[in-house]
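Single chain ahead, by itself, as structure tokens, in the form predicted on its own.
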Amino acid sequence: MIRVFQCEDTLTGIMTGVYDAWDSRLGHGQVRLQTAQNMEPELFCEYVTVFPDLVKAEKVLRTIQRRMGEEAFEMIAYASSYPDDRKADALYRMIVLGLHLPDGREICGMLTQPEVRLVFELRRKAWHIAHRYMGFVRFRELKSGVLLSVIDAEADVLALIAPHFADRLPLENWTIYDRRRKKAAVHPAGKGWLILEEVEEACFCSQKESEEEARYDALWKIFHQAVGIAERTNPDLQSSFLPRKFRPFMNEFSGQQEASKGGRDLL
């Protein structure tokens, strides 16, 4: 009988599942990991719910760093953020394989292995999403002086993009809120960043923006309209460079008729 470990769809949840599956001593062929809680139960399977445990997850991650190297660690972290029902088991198989190699760092090049190839592909997709958000995230200043940005990312990229903004804005109080997952990356000025979970959007978005922010916001919208050339309007071309999914969170499109029509072509 296969024992299926059902874990939370987070890096901590999946790594806890890896720890419990390995610790079960049932044999790697007799266990499986999954994150989708709504999947139909299968015959001859025993289902075990895994509760996230930070201590267990950190032990697994430290082992990955020590035995498999930073490249494998980054690949696993990125892949875990992408929504895919197959990722938990693929990550488990990749880790098992890597820890059995004389040199675990070789695992990243073993793309002929199905689990490694899947993790590599998920890592590529997650990196692409994170990279886009590093460019399209927009902050607005609240009356409290905090810089706030709201995103609705397809993947759980908060922990992937937070270091970028912590490096770019080290002396600012800023927050990036993920509307889809009700999570927030919070950075106090001059300190490190942290992730808050189960946070309602109203906790941040109910605050009004500062007067200076409103003034510069209006000026930016005027500039955005002024540099556009009506005769060269090309919504399809603009969408290829600036997808519409980012526009509800960008001040140059918010509240403007251009948001629904594709905006002015600035290219």
Contents of the next structure:
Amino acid sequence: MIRVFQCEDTLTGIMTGVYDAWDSRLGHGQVRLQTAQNMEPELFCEYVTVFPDLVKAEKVLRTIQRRMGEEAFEMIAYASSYPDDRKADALYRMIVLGLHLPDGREICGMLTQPEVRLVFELRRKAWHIAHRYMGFVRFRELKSGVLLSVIDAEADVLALIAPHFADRLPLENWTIYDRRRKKAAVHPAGKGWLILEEVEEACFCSQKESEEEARYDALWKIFHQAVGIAERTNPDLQSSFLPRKFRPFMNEFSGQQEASKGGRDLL
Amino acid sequence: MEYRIEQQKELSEKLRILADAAKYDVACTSSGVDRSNTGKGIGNCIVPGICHSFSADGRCISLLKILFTNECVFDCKYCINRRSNDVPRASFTPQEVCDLTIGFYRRNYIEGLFLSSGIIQSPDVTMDLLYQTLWKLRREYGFQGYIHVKAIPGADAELIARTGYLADRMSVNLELPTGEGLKVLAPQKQRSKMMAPIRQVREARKQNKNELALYRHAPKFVPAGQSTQMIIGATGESDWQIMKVAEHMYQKYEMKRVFYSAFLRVNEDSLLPVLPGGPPLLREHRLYQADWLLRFYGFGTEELLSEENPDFNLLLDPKCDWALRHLDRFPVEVMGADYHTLLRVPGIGYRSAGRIVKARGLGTLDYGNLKKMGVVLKRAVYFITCGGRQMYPVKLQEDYILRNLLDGKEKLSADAKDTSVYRQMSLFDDPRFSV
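Let me have the form predicted together with its partner chain next, following on from the form predicted on its own.
And the full complex, kicking off with our chain again.
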């Protein structure tokens, strides 16, 4: 009988799952971790729900950092933010493997192990998304001077991009709202950033934009138009670098989106 | 300029004119510097750089790329802003550039500023205006984002030196690969004058490196290095000549990047070539591919091209082309070959080569692993063995590999297609039936 530990889809949740699974002393072959809630249950499995526990998670993370090194630690943190049903189990297997190595830091190079390779891939994917959002986030200035941005990210990137923006705009009040997860990264001017969970979009978006905003918005659109070279127009290349899913949140495309939608309606 | 009677233009109009005039500059990179915010101003930089948007031509928009002014005393044949052209002219003030940069930067539209300029009155005056703008932005506004600025050839060395301490990257465009081409199309520019600021920046960077070794907090001089740009296809240079110049710039002047820009006919001039097929984009692409081979793969120009064979094969990328001409070096055994040999295999890039070297010390590789590690087996399969086996039996024959390598996705121009390898088949010379 395999015991399946169902964890919450966060770093804390998964790490608590790792702790509980190991602590169950059933043997690594007898336990499995999963994050998906609505997976088809299997017959010869016993299901246990894991409640995220900060103390347990921190113990695991500290051990990872000490025994497997900073790179593996970062790899695990990044991979846990990418939505993939296999990730919780892969992270568990990778940690088991890493802690059994004489030098746990070697784990990052063991790409022949399927679990490690999966974690490696997820880390890369999460980093790609985070890196894209570092560029594609668009702030609007509200009447109160707060800079607000709304995103709809595939991976849970808020905690990955917030340090970057906190460093970049230390003297600004800014907020990045993740519509899909109803989370917001909030940064008060001159202070550290924090993440608010379970907030409604209306809390942030009810305010009007400042007067300056429309002017800069127009200037940016002018610049974006002017800088393209007509003889080299290549929309395929543009969409491969900047897929359409990002565009509804980027002001330089707001006019074009409506125009193309209108065109489609006519057809 | 007293005789010029013109209304003061709106900021939006100026931006339209001066961004439009700056678009022919290729460089829009924001990479090469790692700088955290001091906690007092605005902005930071990260090493890989960040792209903030992409324009309709698929080029990245990372920096606010503008000319300070498009008034110019020069009359270069290929340039839209040449003196004899009747185009609307505009100039920013340093204040306006700062407002735009900060306003855009706060909203995360851009990664920094790319400031170039036409030559207004004299090189010294122009360079001084650029310096004033940068000074204002850095010192008054506390801007710590990326700044790429043009060094104006012929300007006072002191001005260039001062500007270098405010900028992250400086560049001087070579414009045309050879001095002869320059004489024809830009008679007022001289190669020696252009090289002076490049040489100056190189020397100053060397000196700055020593200073930084002694004093950690010494001001940094052009920390992201310099770059340059050449127009491709305006004059009759061969790829070999162009790559020679690029290699020289990388080795002697420690350039971070050399950019290639396919010639666009923006002016009517009898000295400029007519290109009915549009700008030579594929040729430009091949040059960039070769450029990467020079910088990351340890290739030399002499290996890729020669005086007898001066142009790249438009059908194949330069690495495949090289591999096909050196089939005696293949197949390469993935489990045993050293890093530099792996780098020369088509389909293996510097990242996947690094991963292979790391992973094979800790376990045995197979083709499934290789694919997962990012090796492009479509190309690599002809050139590698893994554990002594080929993935599936392939012949190490130039004809056979070439036919399978041709990439249908690349847009080949009409004349390139004509020289393709298709030919009339006969029953007896099909290579698959050779004994």
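Just so we're on the same page, rigid core means the largest C-alpha set that superposes within 1.5 Å between forms. Because the structure is predicted, anything quoted here is derived from the model rather than measured. Positions refer to the first chain, counted from 1.
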query: When C-alpha atoms are superposed, by how many degrees is the smaller rigid part rotated relative to the larger between the two forms?
result: 17
Displacement in Å of the C-alpha of Arg232 between the two forms, rigid core kept as reference: 7.0
